[in-house]
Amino acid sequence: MTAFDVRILGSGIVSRAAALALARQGLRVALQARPPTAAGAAPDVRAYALNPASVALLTGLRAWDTLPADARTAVHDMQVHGDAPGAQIAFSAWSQRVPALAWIVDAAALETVLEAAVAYSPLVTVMPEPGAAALTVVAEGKASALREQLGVRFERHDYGHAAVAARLVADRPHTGVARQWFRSPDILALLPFDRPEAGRSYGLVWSLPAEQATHWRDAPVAEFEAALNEATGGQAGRLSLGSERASWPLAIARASAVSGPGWALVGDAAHLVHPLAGQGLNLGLADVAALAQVLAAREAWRALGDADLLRRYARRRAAGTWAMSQATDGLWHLFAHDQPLLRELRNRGLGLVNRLAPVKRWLVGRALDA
């Protein structure tokens, strides 16, 4: 008999959520995680957009309600702009009949809350070394070493772009409105937030060609703010930098298999998508929810690592992850090129969709349930 039922590899939000979700079923979990980051490391400026399904999972794990009030901000409206006057789509929680389209969450705060929850779970043991278990859940992220050892191909395509992230402060309230600009060759998103200043802050995610991203990550503050305000055209007010800047390369990737005898992949170890729709973490948490549901519904005689059982998880996640991957990749390619005819078609398309309420409701519904 092994000491644990499940071992989980990973040190992030998805791995800790998986540990808590499986422990709630009475399973003994070994979380093989790296030690906490040493003091003095650069502040985490990431902000995640979580959909209602992710919030429901975190609420069930008793993590959501323990987040500080200023670490989560509801998005009531979203405005998506093209690269021509009048080319835009507006979405609202009211028309979708939901409390919020999404919640913007401080990445570091969410990790801290989940880390504390894991520490208080009697069925989760955090350990730096591998522990024997019937099932191994790989949540190590895009650079997973175990995934490679399992013989799983990670079919990755680099966009040649990078994301620049930061916290911003505006000179007027954000009123819960998220804003996004699709242009050639960049995509810029402002996510309403309450840190560092309540009611007037944004999380910035700016996707740019890699060379430009490096430039704006390192540019003098005044130069960066001038470019940012020019790009947003004053739609969110005058924006000032409220944090350090960070940058990372962007890619699309899918694992050739997400399960096998005794193992399953979740989160970025299984798939990567462009952040333009803010669905990366939502997909990872949806993996956790699906795996937990499959394991909870297994036959009493079936082992946790049974290959047929884990194929149920793979089938359950296949359509959703494929659809979101294709949608984000298609949008990126649509706006990455600056041919006049293509630019005209995509801007007209934004205006057309904005006038078709059923189509807008369908698009938002897919994002809410990702």
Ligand SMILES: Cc1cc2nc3c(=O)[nH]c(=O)nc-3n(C[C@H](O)[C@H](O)[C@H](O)COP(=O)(O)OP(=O)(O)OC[C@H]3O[C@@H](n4cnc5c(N)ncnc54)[C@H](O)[C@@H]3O)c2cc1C
Contents of the next structure:
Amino acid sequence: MTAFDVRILGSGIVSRAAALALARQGLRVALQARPPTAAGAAPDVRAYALNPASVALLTGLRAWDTLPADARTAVHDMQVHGDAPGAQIAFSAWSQRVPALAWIVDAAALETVLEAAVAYSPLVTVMPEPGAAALTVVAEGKASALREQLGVRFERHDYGHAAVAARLVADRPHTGVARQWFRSPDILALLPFDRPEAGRSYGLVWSLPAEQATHWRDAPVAEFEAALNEATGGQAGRLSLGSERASWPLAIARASAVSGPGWALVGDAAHLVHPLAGQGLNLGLADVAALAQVLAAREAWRALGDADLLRRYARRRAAGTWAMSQATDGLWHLFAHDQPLLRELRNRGLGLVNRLAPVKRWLVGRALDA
Ligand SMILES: Cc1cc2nc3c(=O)[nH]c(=O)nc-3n(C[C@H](O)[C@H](O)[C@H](O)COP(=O)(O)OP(=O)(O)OC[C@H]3O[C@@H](n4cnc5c(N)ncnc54)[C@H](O)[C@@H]3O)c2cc1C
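Same protein, the form predicted in complex with the ligand this time rather than the form predicted alone?
Time for the whole complex; same chain goes first.
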């Protein structure tokens, strides 16, 4: 008999959430340690938009309420601007009858809180190379090595764009409003946040053609701030840089299979989406919730690594993941090209959707529970 029921490979947010979720069922979990090379790396400057389903999962894992108050900010309103004057769509938590449209969370703080929760869990053992177990959960991220060894293809399309992320400080309060500009070809998002300055900060995610992204990541601060203020037109106030900048290449990808005998893929190891809708981590946490539910509901005689059991997990995630990757990819293509007809159509479309309350409610519903 092996010492562990489950081994989890990968050392990100999804792997830790999976370890905690499975340990809560009484399973003995071996979780891969963060590689020593990661120690001393610069803290992640990203602020993630999390949906209520992710927040519910993290609350159940006792990781949400332990986040410092300034590491999570509720989004009450969202304004999305097209690339023609007046083309915009607005969402509000009030009109959607939900307490918040999303929460913006400090990526580094979430990692720290999960790491502490894992350290307190008597059923989770953190080790560099977890040995064999009945079930292997692969949460190694987009460059997963085990996925390749399992013979799973990762069908990937590079957008040729990269996202520049940073923290910003505005000269006026954010009032819980998230803003996004589809500027063709770039997409700029400001996520209301409380770090570094309570009530006046934003997490920036600016997706641009790769060369421009490199340019703006490395440009002198004054030049960068001028470009940022020009792009946002002062709608969020005057913005200045509040952190280092970092950039990530962007791609869409899907694993050819997410489960097999004795293994399951979760998080970015299973699917990669453009961050324009802030859904990648939400999808990964939804994978964790689904896998935990499937394992908890298994028949007493069924082994944890049973291929039919794990197929239930794959089936449960297939439609939601496919729909989200199609939606983000479709939006990207709609706004990436600067053809006059396409511009006319997309901007009219934004205005139309803005006037159709049921369609808006449906769109928000999809985003709320990825
Ligand atoms: C700019 C940007 C903004 C984003 N914003 C949002 C957002 O607002 N909302 C949202 O939901 N999502 C967002 N995402 C997506 C989100 O970042 C990812 O979906 C999420 O980080 C995936 O988590 P993961 O744990 O699956 O993978 P990862 O974060 O990649 O973690 C896997 C980790 O495992 C490690 N690992 C791999 N192999 C080993 C090994 N052998 N030993 C030890 N460690 C190993 C890797 O180094 C990595 O650190 C954004 C992405 C980008 C690029």
